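Below, in structure tokens: the form predicted alone, a single chain.
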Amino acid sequence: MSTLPQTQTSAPRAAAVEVRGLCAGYGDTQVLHDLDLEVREGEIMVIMGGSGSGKSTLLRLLIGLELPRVGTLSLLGHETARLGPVEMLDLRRKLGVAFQGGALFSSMSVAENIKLPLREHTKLDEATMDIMARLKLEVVNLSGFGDLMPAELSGGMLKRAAIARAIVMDPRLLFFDEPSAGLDPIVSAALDELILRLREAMGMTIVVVTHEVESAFKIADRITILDRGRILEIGTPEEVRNSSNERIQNMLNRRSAEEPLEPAAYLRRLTGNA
């Protein structure tokens, strides 16, 4: 289990992310119900849950792509619903997002992909952007791969390149969407180590959305368990592992929560006599 960086004082850390009474959904369907969540500065918070639990909707809210229907969401001390377009853009410059599939532009080299946020949001000269891209490639162990195209990278290398782009502007708050999805265990373990190093070396607050139990317990300071749009539990990996909640234990141990359907009941359902 990872540990929060030590400080000289025992003062509590400020909240980098603060969610209070948050509800969200699409159309007539409510997806998230009355969520309360706090992510402290310098913390790695892992958000877990099964399919349909609301993880993706919560992530969209956290990165500012959606606004809550009810409740408040504050990032780095700013309530997102109260920000105008210019203020929201300024806030987004302090956020980094590594998307599940990498989301690199196939027509650009790896280095050009990494420089894209700098080109869009700064007035740096080309030589400085080149240096910053090379530095971030070194951070993710891709030094020398900047001239390649995304199609020439392996799955794990694509993930690392996406991380390099996400951190090129040194964000204070970094989000990962399923960083280990589709990767073999060895590559996944290396990505876990990279996430830990990023927090230690750059002092970032990191939020990871994942369904990978082993990865979650390795990197998390705390884990939030979502189920059907509600928070079942927030705690340290040890607290979550020892939870008495049956749904949490089913998820951790990959046990089906559905009751088996007897053949007679299945036949009645098919014929409309259930």
The other form holds:
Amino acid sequence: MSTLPQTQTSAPRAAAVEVRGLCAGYGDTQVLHDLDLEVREGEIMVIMGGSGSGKSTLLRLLIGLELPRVGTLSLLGHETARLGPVEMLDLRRKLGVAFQGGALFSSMSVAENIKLPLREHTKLDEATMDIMARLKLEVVNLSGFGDLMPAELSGGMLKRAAIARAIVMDPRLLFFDEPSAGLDPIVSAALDELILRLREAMGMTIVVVTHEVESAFKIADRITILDRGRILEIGTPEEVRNSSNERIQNMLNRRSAEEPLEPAAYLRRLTGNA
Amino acid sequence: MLRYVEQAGRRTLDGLDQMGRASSLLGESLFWTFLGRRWRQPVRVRAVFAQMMQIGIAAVPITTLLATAIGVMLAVQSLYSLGLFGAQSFAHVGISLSLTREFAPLIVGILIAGRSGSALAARISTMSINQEVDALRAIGINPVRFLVAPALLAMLIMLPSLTMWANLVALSAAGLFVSASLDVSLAAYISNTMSVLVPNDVLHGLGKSILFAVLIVIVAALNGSRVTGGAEGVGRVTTRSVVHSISAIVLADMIFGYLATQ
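Could you please show the structure of the form predicted together with the partner chain, as a counterpart to the form predicted alone just displayed?
Let's see the whole complex now, leading with the same chain.
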């Protein structure tokens, strides 16, 4: 578990992310049902759930790639639906996102990828941007890899480079999509350490979406368990571990919570009509 | 029977939906091009120049080759067909008008649709699949402003430029062939051609090339953004983009030609 001071021993912190009555979906399918969620400033919140639980949809909503059908979403005190394009742009500069596959721009070198947000949103000169890119590469232990193309990096290095790009604007709020997915345990553990170090060093609020149980318990201050588009539990790792909810225990113990599903049954499950 | 009517109706609606999306994409591209700076999202000159290099400068050799071939081909056919009436000395009329008004913009349009339109569709679809488009939005960069607007601007500059180049090359190639075949001087051929051509003929071709430029970029971007599946999906949208843009170019050419000559 992380080393952030426990909530009960420190002054109440403002909500960096606040979700109220959020519903979302695609077409006729409703994926998220009436979610309420709060992530406090400086906290590492891990959102966990199985396939089809709606965690990826929730992340897309949080980072503004999808719009909610119902409900409100506030980031760093700003209700996103009320923001104009320029205000939204200002808000986005305070957010960082590290996507599952890295999502580095394949036509640019690693350093150019990291410099892109600076190039687009600041008036820094090239030399300063070079220095900042080098600094961020050092933070993620990729010094000297700036000139390589993304295709030349391993999976773990790609994720580190994506993190360097995500933190280059020193965001206050950082989102991770499945940071450990597809990595071997050693690289995965190193990435967990990096996430903890980022919070320690830069004081960021971090939201991690993952299905990796070990990783979640290692880094989380609190964990949100999503199931069929609804929140089953929000609590500290101990609270989640001691939950009496059978579905949560199944998930934590990696037991299949249900029988293999047919596509139609899967869709019914998604819509909450199972 | 009902099924066919249903299918036709669905396809018509889909077509209308696509046209709506295309108009919206064009509007958005123009918005970012002209008002992006005001919204702190300017279209980068560097990106436009990079696209101009890819779309225009890199296409000069193949444009030159094709324009030469078209010029000579038209000269051969004109001399043959007019020779049937003993009117070979009027070959320059058909050659110059058909090249500047029709063939140069059409061939360049088709060439660039196959070359750069497909590249744009492949780029956008690959970026979509790799979440790079999502990453752009997450960074606070509008994907239309970043990917489509520079390509549109570059295409609007380079397609008419390539068309002008193709005019020059094709007319020269045709002139060389005709002057050699009819044993007249090249200077006399050029003089005859210049007496036939009026600025409107060249502008007619350039107008078409501007229309083709818009069609190529919008069709490519639209197809690229609708990718589903992995590498197979990229191949599918790239092929579809080329087929759609060439079809759109030929149809637009016909409509433009008809309207402009009324």
